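Just one chain is shown here, as structure tokens, and it is the form predicted on its own.
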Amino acid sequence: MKAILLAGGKGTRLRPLTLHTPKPIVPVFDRAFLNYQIDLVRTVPEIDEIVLSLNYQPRRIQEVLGEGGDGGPRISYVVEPSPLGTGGAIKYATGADTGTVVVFNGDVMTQVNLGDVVRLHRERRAKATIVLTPVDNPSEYGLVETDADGNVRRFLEKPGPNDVTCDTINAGIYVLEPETFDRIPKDTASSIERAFFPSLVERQEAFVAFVYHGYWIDIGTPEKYLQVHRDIMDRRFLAEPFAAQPRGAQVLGRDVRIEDGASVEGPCYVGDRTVLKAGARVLPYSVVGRDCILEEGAVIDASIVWPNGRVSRDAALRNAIVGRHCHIGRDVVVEAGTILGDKSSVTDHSRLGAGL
């Protein structure tokens, strides 16, 4: 069995972070995001190949993720000649293979039992199985309506409050039979959600839903990117490096140097070889990547700092995200909602953020 991870997007909602770092390898703590999806796929022993469908900066992704190489399913890569949409990308990545495929949208982090999804697909002899997840505010999403037996019956695109008939949305995880892919146009951009799935409903083919009530998040926005780190630190999503840690843990990498007078308050993460000089403070829900320097009096508060950054004396970051190789000057204040791309430099005494 083959798994296809749709990882060709440009990550525009996460810009400027994704200008030099494709979304699939955006770091979540010290790991590329897509590694969390790969971990989940590896829980299904029948999957012997993971195909990454790429388009944007494919070489960077291949350099980071490699070919597997630890006894699990091998990782291979398919580069779209041009963006083909979800439907076109799946067909292109499947090639001539006629076996069952598992598909992940490239934004999703979840703890769904993938083996249970595959079992349901086979028990129902489905042409397609879609994972759905309930949401609190269904009018903000496109909804997927099912009948009492779990058959998919209708897709509703962001219905008005009076038209909401369910609370389940597409979770971006599918099990598909390629025998149905003849209706996806070859080498043409197409949407599996807007064209292929509705065709299954119209033809009354076996199209079933697996409703998942556990943890699920789309990390494609800065707000959700911050949230997934907090959820892992709070153990709402069990993943390394906090899965085996108690609540409120301070997770420190190798050779972290904390000078006298510096402090670290959990839950937080500090990467390898980072230096906290006297008076520097890492406050709860902060993530500081490897090889960073926090100078005297610097404060990192509920913020994410990617590797190789320098935060100068008496500077403060609050609910911000800072890319690689950034330099934050002395006495700078970076407030909530600020996102700095790689190699940004903020001059001394600057103020960044809404309302300043």
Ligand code: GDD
The other form holds:
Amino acid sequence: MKAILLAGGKGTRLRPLTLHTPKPIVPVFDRAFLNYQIDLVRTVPEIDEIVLSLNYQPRRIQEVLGEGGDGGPRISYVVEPSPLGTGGAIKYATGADTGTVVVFNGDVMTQVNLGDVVRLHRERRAKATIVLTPVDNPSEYGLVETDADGNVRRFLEKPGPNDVTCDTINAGIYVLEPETFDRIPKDTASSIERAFFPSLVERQEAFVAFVYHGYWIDIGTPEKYLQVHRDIMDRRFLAEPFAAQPRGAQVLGRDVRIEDGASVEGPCYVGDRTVLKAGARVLPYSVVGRDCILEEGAVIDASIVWPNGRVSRDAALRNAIVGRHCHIGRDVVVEAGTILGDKSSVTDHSRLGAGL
Ligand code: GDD
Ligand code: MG
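Following the display of the form predicted on its own, present the structure of the form predicted in complex with the named molecule.
Full assembly next; the chain just shown is listed first.
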């Protein structure tokens, strides 16, 4: 069975982080995000091929994720000639295959039991099975109403406030039968959410819901991106590199150098080869990528620093996200939700987000 991971979006809401790093390989700790989904797909032995459906910076993604191997499912890549939307992308990636496919939105993280979803799909002889999750703000997602037997009765993408009739939304995970794809137009953009799913409801086809109450998040915004790191560090979501760690752990990569007088307070993560000079401090809920240098007295507090950064003497990052290869000058303060793109250079004594 094939799993299709939809990873062609531009990640506009995560800009500037996604200007040079497409969303599927945005690092979560020091791992490309899509690896977490690949881990989940690998829990279903029946899935022998993972197709990544791409159109934005495909080569970068291919370089990072490779071909799979080591006994797991093979990874292959399909690049659309132009963005085909979620519907067109699924049809394009399926090609001439007629077997059941599992589809993932490439920006969701969850612990749903994928094997159970596939089993329900088979038992109910469904044409489509969709994972639903309850949320507080359904307007940002695809609202899905179901009946008492667990059939989908309505699918409404990004409903207005007056159309919110329940709290269950599309979690972005489907099991589909390609025989229904004849109604997705060929070679033109189309939306699985706005066209295909409503058409299944209209035709009263077997469209089944799998309601999941466990951990689920869409990492598509900076707030959610920070949140998923916190949830993994707090063990609310059991995932690498904290899955086997005690609460409040400091997870250090290989060859991290912590000089005398520097300190690391968990829960936090410091990547391979990063150096903390005397008096540098990494405080709770911080993530420092690999090959960074934190100079004397630098403070990283509840912030994420991507690889190859330098934080100079006595500079402080509080509640900030800093892209790759950034240079933060001496005595700088960066705080209050500031996001810096790759290669930003901040002049000594600057104050970002700190106000007057
Ligand atoms: N290959 C390809 N081509 N992939 C695409 C395209 C495209 O043209 N457009 C979007 N994608 C991918 C994105 O990369 C992402 O992984 C996924 O499809 C969903 O797109 P988003 O842009 O993240 O949509 P959303 O978050 O607003 O809404 C979707 O996800 C919600 C759950 O997080 C919808 O499916 C909602 O119904 C759902 O609730
Ligand atoms: Mg999304």
